[in-house]
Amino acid sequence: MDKKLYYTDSATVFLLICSMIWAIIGMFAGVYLAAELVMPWLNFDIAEITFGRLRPFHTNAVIFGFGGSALIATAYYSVQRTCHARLFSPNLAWFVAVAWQISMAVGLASLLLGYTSSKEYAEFEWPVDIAVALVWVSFGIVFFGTLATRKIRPIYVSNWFYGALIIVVAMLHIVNNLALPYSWMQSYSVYEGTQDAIVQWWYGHNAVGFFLTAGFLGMFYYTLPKQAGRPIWSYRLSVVAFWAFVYTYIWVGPHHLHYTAIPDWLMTTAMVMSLILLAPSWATMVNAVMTMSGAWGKLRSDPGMKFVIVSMVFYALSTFEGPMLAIKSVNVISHFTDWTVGHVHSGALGWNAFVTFGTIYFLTPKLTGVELFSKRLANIHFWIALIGVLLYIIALWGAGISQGLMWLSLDDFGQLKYSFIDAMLVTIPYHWIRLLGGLLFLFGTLLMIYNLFKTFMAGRLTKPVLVKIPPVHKGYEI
């Protein structure tokens, strides 16, 4: 048997169980620290444990470790696909996917130590930058071989949101830490005072941008179309829409300042520019409700096309509320508030973790060669993990324009009518509904970790999965 006739998916299912895992770790963390606003004694005075620790370690674990590992699995498996050849030097992708578990592991457990260069989203000290920048090179090189050696033309869009994905990536990682060490695990930043933040918030935003919104589209693009049986509904949109997003996201960082010692026309900017982001974003809606035209009913029997498809209404949610928020004018109320906790949520819970369920979902049963364990069970997870979700956010929301509202409230005397501990504990009844959600959306994941591993279970029993690459055609298909 000729294995270059074949695509290679082992480092793929790898990664998955690796991503799966570290949902558990870093969803659980979350959970823990929404117990923590409502009930302090939680942390039992563990330094490892408090709040400010146990914050970057489950947005780490939750964004990179959750999150990196899924987009490196899916875009092992579709750029493969949708390239019609073998993945670029194997043993590289094998490298790639260890050493990214490695490095998360690494980096989260000193996170929880206390070394920390105190930057939102970049929280790792420089000898775990250095590697992650060495293994997320490595993963350019595995992924742009493999479209160097495609045997068809066409460069399908869900492979231009991955190199997006990971040029910007790598420029943002490797400008934003630059640093000047002064132990093996602390450092200065390069940059002072404004500057500094403004390159910080640069990369904070465009973490988002290019990592939790351009990968996840990358990922969205090759498996909703799949699950609908339909090709994208006009490839020229979404490929529209790709360059205006990459050219208008990239300015967008300063609106997280709004009111600091930035210039202002640097505000003004930022706030324009996230206005016009509504349009590649409500674009990449509209392509893909064209694209599920006529194939609606297939989300009775797929459970995993929900999960995409509520996915992107959280995408369109959150793609809306975020220039709103950027808005002058209206950050004055959000700013500093959980209305922008609640923001962030609804991207990362409602769009990111929900297209990656979906998508795990989808990809199961391909990588194994066996139905799903049970469709009744990812359908119980998909309503948890929603109503979790809805109770997450609207309750942040909730706490926020409480919190933004008394923070503006003046006497008449001119004087702040409320003090800050009297906005604090208006909050707490939202705090509770919070964890409820969290622990909702825990669950939900629980169940369908134990829906894959059955799957993969039954898998085993059955000869590895090959996959034959298809011969080389003039038409274009994924």
Given for the second form:
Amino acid sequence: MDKKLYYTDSATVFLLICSMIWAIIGMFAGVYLAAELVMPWLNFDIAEITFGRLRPFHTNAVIFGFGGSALIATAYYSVQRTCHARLFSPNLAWFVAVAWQISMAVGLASLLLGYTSSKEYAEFEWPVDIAVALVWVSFGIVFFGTLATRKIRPIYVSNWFYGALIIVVAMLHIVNNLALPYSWMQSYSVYEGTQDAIVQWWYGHNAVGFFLTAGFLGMFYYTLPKQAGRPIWSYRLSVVAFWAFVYTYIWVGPHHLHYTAIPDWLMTTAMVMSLILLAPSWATMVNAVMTMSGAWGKLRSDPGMKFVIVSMVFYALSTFEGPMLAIKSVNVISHFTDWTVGHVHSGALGWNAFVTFGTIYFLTPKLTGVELFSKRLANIHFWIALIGVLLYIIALWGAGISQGLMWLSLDDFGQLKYSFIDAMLVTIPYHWIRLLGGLLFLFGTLLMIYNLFKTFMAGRLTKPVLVKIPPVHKGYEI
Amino acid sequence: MLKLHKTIESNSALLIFGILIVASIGGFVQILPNLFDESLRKGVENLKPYTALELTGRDIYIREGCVGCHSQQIRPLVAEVMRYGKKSVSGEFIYDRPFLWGSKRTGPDLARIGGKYSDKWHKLHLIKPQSVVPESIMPAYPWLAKTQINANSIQAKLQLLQKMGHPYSDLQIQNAKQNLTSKTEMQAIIAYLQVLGTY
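Switch from the form predicted alone to the form predicted together with its partner chain and give that structure.
Now the full complex is given, and it begins with the chain already shown.
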């Protein structure tokens, strides 16, 4: 058998399994944090699990462990299919898959031990940063190597997004983490104070933009047309939206620093660009909805597709809410409150996790060669997760807007109307609802893992799946 | 235009460079000028670099992730200035590596907490926050009072910061280790909290 005639998916399977493990670890940490807010005794005076140390553990585990592994897995899968080519260097692909997990495990453990650079979503200290950078560059070599050896001339749109993910995240990661070490696990940033803030939020918002959006759009642009059995509605729209997206997103970081000590013009450019960003974001959403026209019936029979379509609804919601929060006069109320946390989760749960779940439900039968163990269970997962995320974001709208308004309220004598504690106490009932929402979401994920586990077990009884690389349509050869 | 894109999307090298260039523009415009903007690096009057004890306290603040719940940035809003003190300005942060402005106020802002409460209050509060603020949801940090400062890296820290332009004298660096002997982490973090916003 000539291996070169077949796709290689073993690293994809491994990464998907790791992704699910990180999902459980990361989401459990999130639920625990939510519980600590309403039951502070859960901190148990144990340094490693106090809120301050567990919070970066949670964010990094879900973004880079769960999200990162899923992105690399789906990139490997889809780049082969859209290029009619076997992965460039499957060994290097496996190295990336394993080294990513090791970097995450070491990095996350070090966060609990208190080694942190404290810059949000970039908390890992310098040795882990270097490891992550090396793994990421290797991922780039595998991905672009596959593109370079493709048999079909056009590069499909999902690959532009994965490409943007790889290139821009490499740039962001390296520039933001520049630091000089004073010990083997600790360092000081090369940027001071205000400059550090500007660089950090250039990174921070584009970690959202390119890791959590471009990457997942790549996943989405592959999965949805496949599930719907229809091509993307407007390729032209996807071209325009892509370049507008890549250009505009980079500008919006300083909206995290509204009314702080950074130069005023930065806030203004960020606010304007944030509003402009609504256009490419919604163009993608429109493209998705139009691609579905004529295929809506499939929603009834395909639970994975439900996840992907609803992910687009949350994508549209978050990419509308984001620009609104970037308007300075709205930001006055929302900044520093739970509203921001709710906004992040409407994106991270409703959009990123949903599109990932939908894609995994779609890929698992293809990777195992057997039908999904239970569609019914997948449907139940869908509804539980949907109720969970809705409870979560609605609760934090309530908490955030209450906090924001109470902090700024003055009484008839021009004095502060509420103490800080007053505004904190108001959020507690909302925090209970948020905890419930998070628990439901976690429970749904557990159902999914059971479902996938059963499917994989059934798949082990059959022959391993080998997919032969199909010939390229006439006229599209490279 | 679409013809041009046909070329770009048929050539992976062009696509890579295209993305790199288009994605760099915003960063160049927004970040580069600020890296060379001397006005951002000019400290406010009387601002001193952190002493060895305060710096150690700051690193404990970083280690425990206090920044996850406490901001250090007062916005120029009437209510905010009334609650926390005068607005934060860039020159107050020139010795802050990394910056600790934060993005969430589960607890109150700490930019000007220095001098507002006694050392004793801070100690009680950090050991058991509910003992002084009954409704507080802050975790307790009793181990800080029981842990001696690890002073092994203090000289390396100060030398590094000196290299980065923080005005430490060689004498300060020499004496740094001595200044930390038989001090607890609690004393260090209180020293840091008490200097915040005082200059």
